[in-house]
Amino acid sequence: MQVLVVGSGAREHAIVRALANDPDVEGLFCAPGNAGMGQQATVYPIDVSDPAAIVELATGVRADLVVIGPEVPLVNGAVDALSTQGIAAFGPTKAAAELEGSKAFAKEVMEAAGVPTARAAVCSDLASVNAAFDEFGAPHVVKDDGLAAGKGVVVTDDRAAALEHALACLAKAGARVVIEEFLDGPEVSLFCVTDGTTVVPLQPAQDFKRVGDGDSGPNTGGMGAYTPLDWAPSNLVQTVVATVAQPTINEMQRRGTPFAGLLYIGLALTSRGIRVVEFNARFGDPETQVVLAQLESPLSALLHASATGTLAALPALQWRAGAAVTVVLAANGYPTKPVTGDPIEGIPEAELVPDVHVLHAGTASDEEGQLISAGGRVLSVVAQADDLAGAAGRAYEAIGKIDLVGSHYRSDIAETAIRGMIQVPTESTDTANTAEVTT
């Protein structure tokens, strides 16, 4: 199989790495890629926001499968363009990708499908924003309706700060902002691969969105993740598929816009039961880095079955024992004003730590061939071990060997889980599934 992976982050590097280790993959290409992906695949620096450019490249390399990593090509219709040319593509169509492209649309679908989620108000002016703040109270949850690269959400007790973010979201022409009630309880990420009918769940993970230890500071694209979740209910995955994933896929099919690809379900395990925090239409970063590290089944067969409508015939997925942890190394100044162009040293030394691999995100090579920083989140250090504590220990041992001036990382990834400090709230008698969405 000839496979083209679209994207340039650590998520795509994790996909490339899994495919490079897949015996069914004979040719591997990526666009635009990064310095690390270029070691395992042939890199083509095209504009991946342009569906026509993706089709031209896929045709040129005779790709049997195109895997779309980031959200922008999906929302721009890359899968539609590839399908028109008869090229199998992993990911939803432009219409189906609205599940991520518009949080208001996602809420509408959830309501129609009977999916449990937070109460929400879709606002287009200051008066409706303030009314929603009054109704839901603090902490205030404010979400940009459109794509925001993981940074469009503010959760704060400070009403002035919440209002400031809401007004920034509404500053764009025709924009809307979603105000939600705050959900208590730990959060979980569950990836579900689907072909529009069948749903195949992957192993759940937990990520860390805020930049600083103890969940302090602003939201980022994600500073680390781990899997599995030994503290989660044993029937969690089965319950989420039955009450969230399958009803959503059925509703999208009923609307005439079937969703195939990866449905990312962000969940909160609350005192009122499972509640959906958000949907994304692609693999999440950095959870992909740990989930794919633990996946034993060939990745190409799973993604190709999704793209060709044959998931029901796929054998059950196999998973490695033990745990995986990833810690993100971020550039100086991230997430506000990341500094780029600084040399990176120590990756070979980091990968000498047993069962550690380093995935590239914001990296490039300068004219002399020196590896340099080229983005906010620069590297993901992934470690595996027999248990979570062992994996975290290896990840931190390895990341300590990498030198990038001014860089920073969280020192508490998976710490609360290792210490057994995560508590799932006892479910109350209020178990109403859906919540009204006002506009």
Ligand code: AMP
The other form holds:
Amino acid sequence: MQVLVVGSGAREHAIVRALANDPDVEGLFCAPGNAGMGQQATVYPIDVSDPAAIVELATGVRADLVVIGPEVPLVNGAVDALSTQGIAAFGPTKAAAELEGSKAFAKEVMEAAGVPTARAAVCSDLASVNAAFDEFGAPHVVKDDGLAAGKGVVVTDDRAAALEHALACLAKAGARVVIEEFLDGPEVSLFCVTDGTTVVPLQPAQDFKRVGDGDSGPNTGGMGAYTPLDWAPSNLVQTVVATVAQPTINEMQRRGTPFAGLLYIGLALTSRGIRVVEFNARFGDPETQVVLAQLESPLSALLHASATGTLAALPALQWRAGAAVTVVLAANGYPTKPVTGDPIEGIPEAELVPDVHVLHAGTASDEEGQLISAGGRVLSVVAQADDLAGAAGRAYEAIGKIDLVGSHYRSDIAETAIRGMIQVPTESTDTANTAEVTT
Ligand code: AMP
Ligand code: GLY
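Previous: the form predicted on its own; requested now: the form predicted together with the named molecule:
The next block holds the full complex; its first chain is the one shown before.
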């Protein structure tokens, strides 16, 4: 199979790595790629926000499968354009990608499908924002309705700061802002591969969204992740597929906009049961880096089956024993104002640590061929071991060998899980599990 991977983050590097290890993959291409992906695939620096450019490249390299990593090409209709040309594409159509593209749309689908989520108000003026703050109380959760690369959400006890973010969201033309009730309890990311009908869940992971240790500082695209979640209830995946994924996929099909590709379910395990925090229409970054490291089954067959509506016939997925941890190395100033263009040293030394590999995100080569930083999240250091403590130990040993001036990373990825300190609140008698949406 000839496969083209679209994207340039560590998530796409993880996808490329898994496909490079897959005996069914004969040719591997990526666009626009980064300095690391060039080792396993041929890189084409095209503008991937333009569906026509993706179709042209896919045709040129005779791709049997195109895997779309990021949300922007999906929301722009890359999968629609490829399908029109008869090219199998992993990812949802433009209409189905609205599950991520609009938080208000996602809430509407969840309500129709009876999926448990936070109560929410979709507001287009200040008066309704204030009314929602009064109704839900603190902490206040304020979300930009549109795509914001994981940075459009503010969760705060400070009403003035919440109001300020809501006003910033509303300042855009025709904009809406979503105000939600606060969800307590640990968060879980569950990836479900689907062909629009059948749902195949992957192994759950946990992501660390805040920039600083102990979940301090602003939200980011994600600073680290680990899998599996030994602390989670044993029936979690089954419950989420039955109460969230399958009803959502059925509802999308009922609407005539079937969702195929990856449904990313961000969940909170609250005292009132599981609640959806967000849907994304693509693999999560950095969770993909650990989930695909643990996946033993060939990735191309899974993604191709999703793209061609044949998931029901796919053999059950196989997973490696043990655990994987990834720690993200971020540039000086990330997430506010990342500094780029500085040399990166020490990756070969990091990869000498057993069962460690380094995935690239914001990297580039300068004229002399020196690896330099070129984005906010620069590298994802991935480590595997027999258990979580071993994997975290290797990840931190490896990341300590990498030099990038002013760079930073969280030093507590997977720590509370290793210490057995994650508490899943026990469910109270309130078992209401229907979304209540006020618009
Ligand atoms: P989102 O972009 O919707 O995933 O939100 C980003 C992050 O903000 C989530 O991963 C949570 O950590 C936090 N968050 C979002 N919604 C809520 C909520 N209703 N209650 C508590 N935290 C939330
Ligand atoms: N890890 C969060 C995301 O990919 O949106």
